[in-house]
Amino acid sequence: MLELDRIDVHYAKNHVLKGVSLNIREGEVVSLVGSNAAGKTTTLRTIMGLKACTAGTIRFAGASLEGQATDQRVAGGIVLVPEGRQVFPRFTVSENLLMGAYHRRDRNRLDDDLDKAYAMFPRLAERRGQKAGSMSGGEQQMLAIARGLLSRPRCLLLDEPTLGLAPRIVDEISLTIRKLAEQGLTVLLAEQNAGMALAVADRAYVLETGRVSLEGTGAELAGNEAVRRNYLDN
C-alpha cells in the first residue's frame, strides 16, 4: 500500500534521511523504532508532503505521491495523527472529532463515523462536551486518534502516540492499534517505545541517524541481540 524507495531528507545542510525504503502492505501495523532524532517523525512528515524528499520515491497504493500537497494526500486516504496530540484545547470533543472530518464530502455518513469513534473509546462519548485542554494526557491522545479516523483513512500514521503516558494508557492505545489492524486499517507507527512498538507490529525498521539499520517482524526484532540491548533492556 505505502512504499519509500530509498528516500533523502535535508534540513538546510543536514542529511537526516539517508537512503530511507520501506514497504508497508495493506491491513499491516509496521512500527519504526529508533532513539529521539533518528528520523521517525521526519519520515512520517515526508510521507505526509509536510517535508519535501531531496531524492527518491513514495508511492501510495501503485501511484508516485509527487507532487500531491498535503491535503490531497488526506483525502487519498493517508492521515497522520501528530507526536503531542494538537487537539484544538478550547474545542469540545465532538468538534474536534468534526475538525477531522473537514474535507469530506460523504457528510451523510460522519453520524455512523462518530458512532464509531465514541464505541471505540467509551470515554470520549462520556465527554464529548468537555473542552478537549480539560481532559488528561491520554484521553487528548484517544481523541486526536479518533479525529484521524474521522478522515476515513486508509493509511494511518501514528507518531509517538505513547509518548508521556502512563502505562496502563499504553496498553489501552497498544489494544486500539490492533483493533483497527484487525478491521483491516493498515498502520504505520514511529515510536520510541520499542517495547509496545515491537509488541503491536507485524513487521518493524529499527532507523538509526537517518538509516534503516534492521528489520524484521516484530518478534524477531524484539529477539534480536543488539535491538534488545540498544532499546528495550533499559
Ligand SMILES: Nc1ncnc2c1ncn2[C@@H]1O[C@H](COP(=O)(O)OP(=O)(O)OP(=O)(O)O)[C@@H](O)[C@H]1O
The other form holds:
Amino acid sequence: MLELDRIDVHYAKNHVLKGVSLNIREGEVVSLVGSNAAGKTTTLRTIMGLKACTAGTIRFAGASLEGQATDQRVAGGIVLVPEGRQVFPRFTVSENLLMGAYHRRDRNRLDDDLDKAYAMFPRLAERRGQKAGSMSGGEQQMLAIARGLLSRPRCLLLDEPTLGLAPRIVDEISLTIRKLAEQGLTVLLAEQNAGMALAVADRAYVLETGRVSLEGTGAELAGNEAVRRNYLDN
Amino acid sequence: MLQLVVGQLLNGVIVGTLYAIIALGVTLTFGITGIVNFALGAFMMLGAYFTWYFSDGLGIPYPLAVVLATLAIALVGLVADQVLFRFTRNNLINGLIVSIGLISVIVAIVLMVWTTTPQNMHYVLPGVFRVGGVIVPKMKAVVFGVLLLVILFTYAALTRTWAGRAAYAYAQNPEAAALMGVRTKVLQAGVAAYSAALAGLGGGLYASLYSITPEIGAGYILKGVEAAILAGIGSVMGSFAGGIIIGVAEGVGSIFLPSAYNDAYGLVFLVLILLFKPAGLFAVSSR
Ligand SMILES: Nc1ncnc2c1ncn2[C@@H]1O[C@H](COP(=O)(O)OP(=O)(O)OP(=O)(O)O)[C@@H](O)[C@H]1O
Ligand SMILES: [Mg+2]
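For comparison with the form predicted alone, kindly provide the form predicted in complex with the named molecule.
Once more the chain from above appears, this time first in line as the rest of the complex follows.
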C-alpha cells in the first residue's frame, strides 16, 4: 500500500537517508526501529511531503506521491501522528479532535466519529473540555493518536508514540495499535523502543544511520542476535 | 471640566477603535506569517485616499466607496504578500525591511498623485447625538459601531468557522496544522489579504472624520503595534481593548499634559503595563 523506493534525503550537505526502501502492505503493522538520529522522523516527514527527497520515489495505493503537497497526501489517507505529540495547546480536547477532521468532506457531521474516539480513549472523554496544553504527556499522546484517527487514515504513521511515557501507558498504546490493526488499519510505527515496536509489529525494518540494515517479521528481528545486542538488551 | 474629560474619553474610544482595527491586522499577520507588517499603516492611508477619491472624485455613494476601497486594499495586501512578504515568512528583520521599503513606495506614489495638500471629504453624515451634556457626532458613533461589528465578526469567524479554526491552529503549531490538511500557503495569503482589508476599512472610515495626508499611516501603525503588544500578541478581543486603552490614554492625557506629546502617552502606558505584565494584558497562555 505504501512503498518507498530508494529514497535519499539531505539536510543541506548532510546525507540523512541513503537509499531507504520500505514496503508496507495493506492491513499490516510495520515498525521502523532505530536509535537516535537514525532517520526515522525524516522518513515519516518525507512520506508526508514535509521534507523533499533528493532521489527515489514514494508510492501510495499504486500512485506516485511526487508533486503532492502535504494536504493532498492527508486527503489521500496518509496521516502522521508526529513526534512530540504536537497537539494544539490552546484548543480543548474536542477542538483538537475536530481539527483532525479538517480535511474531510463530512467534517460537519462528526458526532459518531467523536463518540468512537471517546469510547476508545475514555480518559479523553472525561477531559473533552480541557485545554490540551494542560494535559499530561500520556494524555496528550492519546489525544494526538485520536486526532490522527479523526483524519480517517488509510495508513497511519506514528512517530515515537511511547517516548517518555510510563510503562503502563506504553502498554496501553501497544494495545491501541493492535486494536486498530484488527480493524484493518495499516500502520507504520517509528520507535526507539524496539521491544515494544517489535512486539506489536507484523514486520519491521531496522534503520541505521540512514540505511535499512535488517528486515523481517517482528518475531524474527526480536530473536536476531545483533538486534538483541544493540536494541533490546540494556 | 467633567464634560471635557468625558468628551475626550469618547474621542479616545473612537480613535482607539481605529487603532484596534490596525492592531487586529498586526496580530493576525504576526500569528500566521511571523512578521510585523508595518505597511498596514500605509494600507490604511491608501484606503482613506481611495475612499475619498471614489466618493468625492467619482461620485460613488460613501458606503459603497468604503466597500470598494476595502476590497482594493485587500488586493493590494494580497499582491504585496505574494510579491514581497512571501519571502520574509518568520523573519522579523526582513519583514521590517520590506515593510519600510513598501511604505516609502506607497507614500511616494500617493505624494505624486495627490500631493501633500490635506484632503477633506464632504460631510458624510452631519449632525450630533446629545447624551446628557456630551456631544457625539453621529458619524463618529457610526465609525465606532462598524469597527466594533467587524472586530466581533472576526472573533466569531476565528472561533466558529473551519477557516478560522485552521488559522488559530496554524498560529499554535504550523506543522501540526499542515498535518491536518490545512493548505498553509493559501491560509497565509488569505490572512495577509484580510489584515490589509481591515486596515483599508479603517482608512475608509477615518476619511469621513479627519483630514487625509500621506503621513497618517505612520501614527496609526505605531499605535496599532502598541495596542497589539499591550494586549498580548494573538488576542483578538485584546487588540480591541488595547486600541481603546491607548486611544483613551491619549485623549485624557492631552487634557492634563501638553498635547504636543500626545504620541508619547500611549507609549508610556505601554511600558508601564509591560513592566507588570510582560506578556501583555490579555496574553493567551499556552498552558
Ligand atoms: N531540520 C533538520 N535540519 C538539519 N538536520 C536535521 C533536521 N532534522 C533532522 N536532521 C538530522 O537528520 C538526522 C536524522 O534525524 P531524525 O530526526 O530523522 O532521526 P530519528 O531517527 O527520528 O531520531 P530520534 O529517535 O532521536 O527522533 C540527524 O542526524 C539529524 O541531526
Ligand atoms: Mg525522531
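Residue numbers count along the first chain shown, from 1. If you superpose the two forms and keep the largest set of C-alpha atoms that fall within 1.5 Å, you have the rigid core. Owing to the predicted nature of the structure, the values given are computational and were not obtained by experimental measurement.
Participant: Using the core for the fit, does the CA position of R109 change by 2 Å or more between these two forms?
Facilitator: Where the cores coincide, R109 still shows a C-alpha shift between these two forms that is 2 Å or more.
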